[in-house]
Amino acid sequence: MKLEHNPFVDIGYRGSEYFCDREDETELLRKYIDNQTNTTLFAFRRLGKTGLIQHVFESFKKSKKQVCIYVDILSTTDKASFINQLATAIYAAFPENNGIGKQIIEAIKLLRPTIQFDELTGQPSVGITTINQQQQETTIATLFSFLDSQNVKIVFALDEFQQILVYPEKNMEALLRTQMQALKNTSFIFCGSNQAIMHEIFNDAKRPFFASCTYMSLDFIPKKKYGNFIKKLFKKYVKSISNEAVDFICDWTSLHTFYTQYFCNQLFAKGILDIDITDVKLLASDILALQEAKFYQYRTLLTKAQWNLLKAIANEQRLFKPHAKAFIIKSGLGSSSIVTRTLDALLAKEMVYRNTQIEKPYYEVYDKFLMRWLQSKK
């Protein structure tokens, strides 16, 4: 019996067949990589930037025009952990059975690393011990410069790049910018999900990365394209879904990639052959019920003012004027100054985001399921 895979991928990347749209963004990012253009890629959390990078990298893997190295630095906390993530990604990117791979692995071994392999996945983990900051900076320079000298085009994607600002070492921006300028065959994609911090790093004239990259951002996938994608995948697995049900999914999840994919993943798992509006509304209720304990936990972690403002923003869905008198009175938020302080706190906690990439910026609750749950509690 053939194993049936759930085609709606809510974590990771499984291949182009399960990847929705992003045709223009894919073509643009490929062009930047081909031209060795350093790029800043911004997208709100869970909107699909990592999937886009892996989608583009996969296409280069087939053509062998580039060596693409993805490094997620979200879990790093300092320069030493950054080095280990970087070395691990480099080690994994080059097969040991080819000439360049052998040279690079030998070069890494000169740094006297500890190399371990995950028992389940077989993936390597490289640890390099550095005693002081000078050794750390030399190690980073060694890794980049040795790769760059191999006469092959390299592209690094450093995901969640804003994480470098939490490092106790405060010269990381300048160090990486200096390294980037010295490389001839290596380009970078700096990815991030915190809009304010990414803008600060790359658009502040006083900072090292100012005017160093071409800017690129991801928007929401258009409803028609996402709807067609959903219907196509259900049809491929001999399941049908009504247009009304698809419209509900797209609207209820606000076309935010993770939440749309998760919803469809759970819907597919139910095994319903003919899906209608009743089925998707029942699933929406089930999802909120399953996550209710987590949502109540959020309430204990926020102040009363923060919780009330979060509810008010959820009810507006998109809040354009948080300091408008009518909004403050309707929501019982007290005063404009209280709204300012409370909104700043919610932004810092990433409970709310501000979309400034459009003509009329607005605020919205980050977690779409939390937003719908708050709306249900009027």
Ligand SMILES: Nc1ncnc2c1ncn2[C@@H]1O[C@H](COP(=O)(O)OP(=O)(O)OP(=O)(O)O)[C@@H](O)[C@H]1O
Given for the second form:
Amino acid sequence: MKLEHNPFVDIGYRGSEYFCDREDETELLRKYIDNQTNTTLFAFRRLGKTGLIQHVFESFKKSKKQVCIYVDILSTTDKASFINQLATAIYAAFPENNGIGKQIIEAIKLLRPTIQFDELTGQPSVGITTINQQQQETTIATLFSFLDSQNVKIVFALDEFQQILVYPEKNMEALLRTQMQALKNTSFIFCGSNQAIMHEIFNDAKRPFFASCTYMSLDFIPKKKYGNFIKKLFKKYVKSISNEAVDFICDWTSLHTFYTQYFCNQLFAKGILDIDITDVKLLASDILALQEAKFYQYRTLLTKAQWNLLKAIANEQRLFKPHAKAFIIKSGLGSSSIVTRTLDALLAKEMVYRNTQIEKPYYEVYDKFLMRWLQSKK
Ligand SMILES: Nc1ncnc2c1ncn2[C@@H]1O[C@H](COP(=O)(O)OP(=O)(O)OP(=O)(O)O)[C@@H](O)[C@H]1O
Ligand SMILES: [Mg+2]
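Requested next: the structure of the form predicted in complex with the named molecule (the form predicted on its own having been shown above).
Time for the whole complex; same chain goes first.
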């Protein structure tokens, strides 16, 4: 087969052929969308939340009964930029040449937007000027209610939802919750990777979103499924890969989707026809060498205690008991209270995550390559 592109996608979504598993999660999310159930989707960074949403949205694309609108709010910093991002996503979701599309574009035009097209991608971006909070709130309500009145089912995915907490305006949650309750044909997926913040927004009885959504989380893709996927894709491009090599990839990247994809992408790019364990081990050490400068930079950004704790956690791989005497001695931090404080700082900086979704929660270094590099520096 002629080599056209690298089948191991490490940025964005390129279709179900290159998407591994997530069958149950896809079915569940589709069911929630069908039933207009508002959903919170949580998973650690780079595990595949956005990929799953795009995979599910892709599967709805052909059906005219359901319009899927994806809004990434990571780059927004206030209500005004939220409005622009929302309007841009709506504008992009409706082709101007169909009936509803025409009306929606007309409705957006009533808000006197500026519409610019990216020179490289040709993608439109909509800018709406609002003069005060009142007008901003009315604009958000107008955008949602106009869509909702079009007699078509709409689902919004608001990705990186935790970002609304950095807005200077403090009523964003209440505003969106009120909208959500008023809409008849519209449902929402709120997606985020900061477990503590997502938990705060959706599970605190004193906050607007309390008990308003169904919770869904993503776990790691099972080793057997990921291993088969890797083998299948290499085979498709007439390359063979030994079981030992596949095993190594799955273990070394801890099946953390982005890192596994990145590794396979780099491996594929090498163009080796019969991949064995020596090839993957060599690549692993090349990846670490390539990223070393970044890792040393992390060291300058952390305190000595934070760096030592990070190293100690990496060496455990999974740390179940940070306050056990043996671990406190190994980390060199001296006391349980210093471990607590330092661990909190590492969690806040997202250098470490705590997996609480299983029977025995544990701490692990977020960046799998950094983890392997720290382990290699024992
Ligand atoms: N099921 C999958 N099969 C193959 N590749 C995937 C799968 N899920 C995600 N990916 C790839 O892994 C990378 C990380 O996934 P994605 O961006 O969806 O994660 P995320 O949880 O949204 O991350 P972040 O928290 O940084 O937003 C992406 O490049 C994506 O292409
Ligand atoms: Mg994402």
